[in-house]
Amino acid sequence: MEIQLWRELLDPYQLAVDELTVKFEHLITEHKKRGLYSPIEAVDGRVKSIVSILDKMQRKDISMNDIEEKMEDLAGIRITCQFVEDIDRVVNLIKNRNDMSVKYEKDYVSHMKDSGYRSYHMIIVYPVNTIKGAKLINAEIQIRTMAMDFWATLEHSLQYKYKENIPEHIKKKLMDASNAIMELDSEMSDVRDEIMDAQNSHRMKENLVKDILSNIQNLYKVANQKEVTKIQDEFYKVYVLDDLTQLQHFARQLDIISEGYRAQSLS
């Protein structure tokens, strides 16, 4: 197949990857804006390379005319989560969307592969609009923890090197590593509440500091510069104490000061 024909074949899949990546990233943003915990930590997407397509065609005895029908992973989205429990939440988020439909699922988290691979796979049908009109695209979504993703990335590299004939001693090391990662995910789940509390506190502090600095910046436009400089110095003193309660108190006091200047400007 000529390179131009490959591009025509894969362009709709690139469009699907681009759109899906943006949509899942927006879910992360939407959760954070509402002060909610996002079960999605990161999103990545790719269109299968021509080399990978050719290798799979040879391995699975797929003809050129059957590529789109028999290769359901031409478009791939990878979603990583912090905790194993988040995987089910992401699966439900996807199932409840009306802009894509689930074709089928494979749960390699509860039932890992013989190699030690663990991940949750969903094949979805996603509509894209191209210059030639509407087209339904098959896309594979892989959902796994960051620890699972680390293992899968390394295992994929070895599969590519050894053409799926990994030596037995390396297979054993991979299985040992997979078991260790399963244990790690379990340990992280045990301290999930503490981790989330720490992350929530950090997120609250970030938002609070952003609001305070924005408030101070606005004061420079309406207040005496020396007074604003004094307020800014006071903010730094409170900030280094690393006490969220005192920072919240400072923010409330600053709101009162800012409201006073706003009232003056209106009168």
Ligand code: 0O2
Given for the second form:
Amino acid sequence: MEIQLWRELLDPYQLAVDELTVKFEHLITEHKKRGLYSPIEAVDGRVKSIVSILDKMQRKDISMNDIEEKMEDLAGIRITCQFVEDIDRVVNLIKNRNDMSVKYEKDYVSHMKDSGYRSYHMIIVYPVNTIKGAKLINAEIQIRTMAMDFWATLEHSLQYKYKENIPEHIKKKLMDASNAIMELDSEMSDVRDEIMDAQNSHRMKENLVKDILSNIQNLYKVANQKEVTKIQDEFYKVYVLDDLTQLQHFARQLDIISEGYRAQSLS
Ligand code: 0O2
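If the one shown is the form predicted alone, what is the structure of the form predicted together with the ligand?
Every chain and every other molecule in the complex is listed next, the one we just looked at coming first.
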């Protein structure tokens, strides 16, 4: 097939990857802005490379005409999570959306593949609009922990080298590593509450400091310089105490002061 035709074929898939990536990244931002823990840690997307498409056509005996119907991962999104428990939350988030529908799922988290591969796959149907009009396309969403992703990425590079014929001793090492990854995920889940607490208070601190600094910056426009400098010094003093409650109290006080100036400027 001519390169131009490949481009035309893959164009809607690129659009889907771009849109889906933005949508899932926005979910992370929304959680963070509200000071909530995000079950999605990172999002990555790709359109399958022509080499991978050709390899898979050969491997699975797929003809050119059947690519779009039979190769459901031309558009691929990978979502990584911190904890195994987050995978279910992401799956439910996706099921509850009305801008995509789930065609079917493959749970390689509970049912590991023979290679040692673990991941949750969802094949979705997603509508895109190009200059040629509306089109429903398949996309594959892979959801896994960062540890599972680490394993899959390294193992995938070996598949390039050995194709279907990874030597037995390497296969065994990979299986051992996969079991170690499962152990690691389970150990991290045991301290999940602790880790989430630490991350939440860090995020809350970041949001508070952002609000405080933006309030102080606005005060420069309406209050006298001396008073703002005093508030700023006060902020540094509270900040070094490293006490979230005191920082929250300071932020509230500052809100009241800012509100006073706002009311004054309106009257
Ligand atoms: P690429 O290069 O990522 O696009 P199968 O019949 O099992 O060979 P199928 O039916 O397409 O494959 O579905 P499956 O098993 O859900 O695999 C889809 C994708 O999951 C693969 O795409 C890989 O990205 C990933 N995957 C599946 N099994 C493994 C594995 O053992 N190791 C790693 N690292 N990834 C895996 P492609 O087209 O194989 O490759």
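Residue numbers count along the first chain shown, from 1. Definition used throughout: the rigid core is the maximal C-alpha set that superposes within 1.5 Å between two forms. Source: prediction; values computed, not measured.
The residue from 234, 192, 63, 125 that marks the hinge of the rigid-body rotation between the two forms is 192, the others lying more than 12 positions from any hinge. The angle of turn of the smaller rigid part against the larger, between the two forms and from C-alpha superpositions, comes to 12 degrees. Aligning the rigid core leaves the CA of residue 251 displaced by 3.7 Å between the two forms.
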